[in-house]
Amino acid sequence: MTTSRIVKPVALAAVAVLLALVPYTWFPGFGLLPDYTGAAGSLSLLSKVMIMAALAVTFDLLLGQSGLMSFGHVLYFGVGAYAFAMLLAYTSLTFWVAAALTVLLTAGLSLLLSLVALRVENIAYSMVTLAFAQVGAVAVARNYFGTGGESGLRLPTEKIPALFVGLQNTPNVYWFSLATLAVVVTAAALVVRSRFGLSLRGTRDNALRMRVLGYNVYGLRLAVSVVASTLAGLCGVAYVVTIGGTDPDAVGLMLALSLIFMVVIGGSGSLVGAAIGGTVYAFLDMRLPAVGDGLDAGSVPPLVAHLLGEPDLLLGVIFLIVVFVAPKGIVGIAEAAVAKVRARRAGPLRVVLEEDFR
């Protein structure tokens, strides 16, 4: 039973509509959000969460759909962020032209690097992609090409459209992030549902058999790498718009490992699962420290207080629990629950059919 049969496109469209209406609501955050749902702080947080969910979906095209364990996927997210910010800061290009050019640059870089990385497989491929990512991280940290170093690079306000500037326009930034998520999910879904996506899953499950059948495994992997990386670059552009500048952590090893966390806890091989995993991770990563700081000393056991104060440690514990208890992730748990419900509903019907047959 596939996730697409459980979560229908109509349901996803309904979720998108509900998310689009969030800026018009005023519900309590219940600790998950810093304020009411329609407040600027909550919308800003939700914008970042949606970008991380979209980024997780792009990574699932590699890990979940193609079986490619890339540690360098974060590089293209960082390229999207930094190339866009640098084009605005150091050239006369307009906002939308810079965004379009950034996506094209990300696609081109992905093609060049993937041509090299995909010459090897398995752990060697992972190490090559990690090396590429580390080169990017060093370039950012040492302020090569005007990246801003550890301080990052702020977007020039005069280059940003007025609808994205100021607290009063936070809903517009939120909708921009939502649109990015919708574009990424739609593009990824078109890939997965196509014959190309079926071929990718074949290479994931048995690359040797696909080669024997006459498929160009190298070409398939190259194509999906470029698609996934280009979409990651788009996420990088949206992320910069959301936070108003670049973040050196956007090309760091921690984010690369976090992508694996997102896909695994959500459900590897499921776009919906990857989006859910990205959402869960982003919420925990950004809200756990705030929740821990808001607790009174002595109101919770010391162990709980320590875990809340160390979100990375708590996330690591959650990761281990999911791997051992629910290896198919959150979506796997949901699929199992739906299967049980359907089996119970079908049980009496089977009895009636058997009695009629007799």
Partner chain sequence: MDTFFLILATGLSVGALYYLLASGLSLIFGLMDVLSFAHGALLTFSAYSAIMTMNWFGAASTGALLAAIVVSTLVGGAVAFLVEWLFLRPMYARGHLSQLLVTMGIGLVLIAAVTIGFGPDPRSMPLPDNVSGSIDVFGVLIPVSALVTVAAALLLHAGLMAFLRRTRHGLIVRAGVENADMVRGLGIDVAKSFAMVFTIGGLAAGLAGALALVYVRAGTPHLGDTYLIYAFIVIVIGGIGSLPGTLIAAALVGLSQQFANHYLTGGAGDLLVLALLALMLLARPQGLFGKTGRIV
Contents of the next structure:
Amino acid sequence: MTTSRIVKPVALAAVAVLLALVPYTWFPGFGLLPDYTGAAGSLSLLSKVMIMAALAVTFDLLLGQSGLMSFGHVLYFGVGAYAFAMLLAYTSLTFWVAAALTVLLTAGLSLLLSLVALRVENIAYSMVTLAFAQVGAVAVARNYFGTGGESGLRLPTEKIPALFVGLQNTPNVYWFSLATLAVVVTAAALVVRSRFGLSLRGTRDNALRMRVLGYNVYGLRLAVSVVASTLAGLCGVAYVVTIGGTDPDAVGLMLALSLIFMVVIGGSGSLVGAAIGGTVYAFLDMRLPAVGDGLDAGSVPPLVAHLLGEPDLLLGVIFLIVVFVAPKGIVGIAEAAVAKVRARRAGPLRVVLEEDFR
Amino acid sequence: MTTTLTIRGLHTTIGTSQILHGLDLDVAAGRTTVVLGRNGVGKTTLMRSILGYLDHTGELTFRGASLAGLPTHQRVRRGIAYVPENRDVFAGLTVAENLRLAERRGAEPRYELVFDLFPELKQRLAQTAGSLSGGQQQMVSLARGLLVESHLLIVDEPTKGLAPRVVKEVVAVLRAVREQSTLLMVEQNLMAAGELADDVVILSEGRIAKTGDRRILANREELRRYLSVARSAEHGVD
Amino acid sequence: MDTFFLILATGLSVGALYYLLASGLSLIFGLMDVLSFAHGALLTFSAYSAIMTMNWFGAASTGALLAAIVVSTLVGGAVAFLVEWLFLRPMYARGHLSQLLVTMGIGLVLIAAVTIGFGPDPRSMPLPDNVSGSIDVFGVLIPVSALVTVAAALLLHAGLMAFLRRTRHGLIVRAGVENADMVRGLGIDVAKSFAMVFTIGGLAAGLAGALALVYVRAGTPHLGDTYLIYAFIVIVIGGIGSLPGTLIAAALVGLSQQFANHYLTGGAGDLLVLALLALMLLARPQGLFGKTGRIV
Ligand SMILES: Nc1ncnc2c1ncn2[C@@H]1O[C@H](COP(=O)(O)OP(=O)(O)OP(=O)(O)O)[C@@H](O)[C@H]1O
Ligand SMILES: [Mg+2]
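Form predicted alone done; form predicted together with its partner chain now:
Zooming out: every chain and molecule, the one shown earlier first.
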């Protein structure tokens, strides 16, 4: 336990440094990436992957750490993206001011909505959060308030700082996403390791007992909701920077549900697991269609190519496989393997009877 | 003496915490076994494990056959009747409907017996169970457990939270029941336990701390101190 | 005045479609604690079977439409039965998250199947003239489709209530909604009721699929998505596990949505429904007819 308090941050920092060096490398993409690692296309894909990983980490604060199965977390990602894009498109606010204002806005909105949603528990809470998020999705899809409708909203180029514009600046965009990921992971890790995080896990495991012990469960949940949503809003801002605008998928039902998938595939209750889950999902989501396209050349029967070209089918099947085969996720599998190795090394269990202590 | 239920090495875990740590217990046929123990030691967990509500390991042998792997409803069909701790009547259903749910194919419902024991219920068949008093709900719950014949009746704290007069009624009913059935019950009310018990089992920290016959109950003051139950809870039984 | 009645009729028929989906979901959730995300896709999948049936008949006759409605209903029930049996049953011991992911996975696969079979673009539903028109009811022109959907919803409601009130299976379901564990404790195999209720929910979703086409006249692979969301809202407002509550909430949501969209501004209806939901949660978290203390 004590070693992991030091080892983990160091390991994560090392990963961050390695990721920061990617733009200087030129390895082949092996089908995972559209191009060599340092190429603009690859960097831009990786930026999106890192944002999804960050978003999954923010969601783990709710689902994994606090047991809050929100179906509406995507709303704050979407609001982050849309509020930021709209502030830039329709007001004279500068880039960084708009970004800061957006994050504040997400926090405020989350506070308001969570005050209501947390009045109910369990699945009713899930449904209510889902309903909130869907209104956001509808507002976007139908182009209310100038959200741009189905086609999304492009950022006016002159409002974006020059360092993020143009193909040659893709590394900067990449680093911005990486920075976002780093901020999100750090903030989330601080929450998880604090007393606050401990109490949250308490409410997750046994809310009733926490209430009896005098904890304000509602208040704890409210606090973590606002923290997670605010961080999700930040991810939304980074998303806009990465793709130069927004699209309706950022608030869509699909992404809302996929977030749950990300956390589960990675291993619920582990921030690193969530980040891995987000990464896996983002790769699947962005590269599966390419797999289908790549096969059309006649190497496989047309029906198979057709099936592979339908990413939702594969995604659905992967959902089912994960639940049936690996309900504890990637981290769960890894932990089970590690535990096995450790048990073998430690030898047979020495039974210590309680009486020995009396 | 034959045993109706034999328990060997019962381990039960709820979530991440282990509640029962290798518990052994014999329930003798035709007798009444009363389980005692401080709050939260795992008495209800023991009952719910026998019923198959909770994941557990260890051997449960009921009338010579293992209960391993059987889901709750099949254990009940083997002849274990259950009257749970908080009565758990279906509040939105009528008394008649609550009783009807306890009917079972291949077993004659013993309505006359039940109405003999609880004449009051007969008047209230059309009333929803949620509108009854606590004592009346306990009667519905007991009536459900008695409606079809069973080989073991498990009753978890039937007198908990009831007024002294009602405690008396419940104990009187159980005294009649114990003449014909094998009973396994949790009963913290030492007066009531004294009236009903043949065998006594004291649980501590998920294990059996002491077993014996009803004479264990003789030292009531000492037991009361140990269990930390208040004396006032026992008025009405003497 | 005519517009008012027209909107009343559309509001009620939209509400009826919500009810068709929500009634099954509410029972499923009340009894099994499973929130099925597959039911939107089930609606869509069945709806396409209705389109196929219409096309198979060639002519858009009333008989063909009736056949399409029956086929759609049965397809919904059959798929639901299989889903429960093959995928959901192994998950009962594993908790909400696994069940949820399973239903989501099934939903994705069903929608993908529809997309692969019929493409992503809308497929129109041929309707006989007597159904696509309006009829004169006491001097007001009411679309026949609205009458059909509302009638179907009321019939389903009556049928479900009769099932719940008058049969032993229904009694077990009602008891199970309150406390499934205690039902097991009386020697009853609740899993059978789970299968039955999930299948009933599938039948209702299938019926909703065909009738949604009668109302919107074209199917897309995402036809069921919006209905599913509003069905969830209806369930929460009505009180989980209460069918009368679901019925009233469905009408309330359908009407508010359509009236606000028409008399205020497009999209105001969605916001109004949300406001209703929020108000309900603040004033009465258990919903219109839900029981206090059983806030799930
Ligand atoms: N659902 C649960 N989740 C976590 N812990 C539980 C759960 N149910 C019971 N426990 C714990 O298991 C232990 C034993 O509980 P149990 O209900 O069996 O005790 P008991 O002896 O019946 O107590 P009482 O006298 O209060 O009825 C307690 O410490 C309790 O906190
Ligand atoms: Mg107990």
